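Next up: just one chain, as structure tokens, the form predicted together with another copy of the chain.
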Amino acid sequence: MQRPSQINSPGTRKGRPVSRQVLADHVYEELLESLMDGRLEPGATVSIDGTARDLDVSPTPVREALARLEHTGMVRRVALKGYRVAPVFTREDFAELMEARLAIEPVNARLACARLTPERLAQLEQAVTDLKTAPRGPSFAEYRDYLEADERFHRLIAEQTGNQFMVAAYAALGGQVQRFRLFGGVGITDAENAIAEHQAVLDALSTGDPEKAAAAMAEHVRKVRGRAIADAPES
């Protein structure tokens, strides 16, 4: 009991130092990055006890993080013998999750393009814009700008329906999550294409025509699995 009066850096006089911060919270979002990162490989054992160690912290917020963390996917809890860290992608997953997108994203563009305003449209234009100047290294720590500003788009498109049942369906997917872990081992080969479809979804959506942003959509989610598909390891 000695790590509370540690957390509000003292000296701020009032009004919520920023943020009162929940360790739970914390220790989520650090074991998300150790498991996007690719530090917790596949198939690893999450230890309760073992966590809570590493980080400085009692087993009781890592076990909320970890119960939160399971509904994501990212990890699995067997009854009485702990947290795993989900197996990798095999190529059948893969084509289950573009069948899925292919099902779901079409028809969020579509809505967003219905409710589409210049505000939004900005904020979509700054993920491209993200994307195109995201730098490109050979290692996958150089790729997280990229892939965030990826995964940014897309969700922001979600979010625009102002759907909140279709922006947790898309969140299912594990928009923010599994792709990352997808080409952890594969690596990136694709952004110029895939940044030009992007740039074609974004005119589609400006030009205001549902169909023409569902369809730019649908196009772009097929050509990521094909591109995927091909260079893909045999697994």
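With the form predicted together with another copy of the chain already on screen, would you show the form predicted alone?
Keep in mind that what follows is only the chain, not its partners or any molecules around it.
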């Protein structure tokens, strides 16, 4: 396994033990950065014990972090062999992903609009503001805040539906977008268009018209699909 960047003394903080959840979050972020920056390549084995040694933690938070990454599709668990980095995300894979998002996210927007609270609207507005101001440099460390704001906007809408199954359906798909950005080699190439589309979705939600919100979200997903497929590798 290629070595992820080191976490400095994760086991303690100012003399106090750090919780297992905090450790798992640290490990998750380190592995995600190694994946997004290409230090862990498609097909590479991710050793639980080796990662634990590299990051000076026990194997338990590594297992928890890898289980989270498995849900994004970025790593896969292989029976009796542990975890491997997922294969390259193809143009065909992305087309299928976007078909699924088109089936789910406009419905999320319609349901969320019908029950939107001032507090949730303010959170969505903040997500769009953060998207506009986030750096978008070439390395993952420089564009991770952009991806976080993008994902947060869509997740907040899913959560506002009040439907646990819609939330779970979105969660199963949302992480796959990061996998596509990693293995599709497209990075952040469509920021200005995407920001304008997020603003349009926000504006539609603000009107209180569920059908306008659904239409704006469908338009956003369709445009993302068109831009990304044009940039993605054939296989």
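Numbering follows the first chain given and starts at 1. Whichever C-alpha set is largest while still superposing within 1.5 Å between the two forms counts as the rigid core. What you see is a predicted model; the values in this text were computed from it and never measured.
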Is A158 among the residues whose Cα moves by 2 Å or more between the two forms after superposition of the rigid core?
-> no
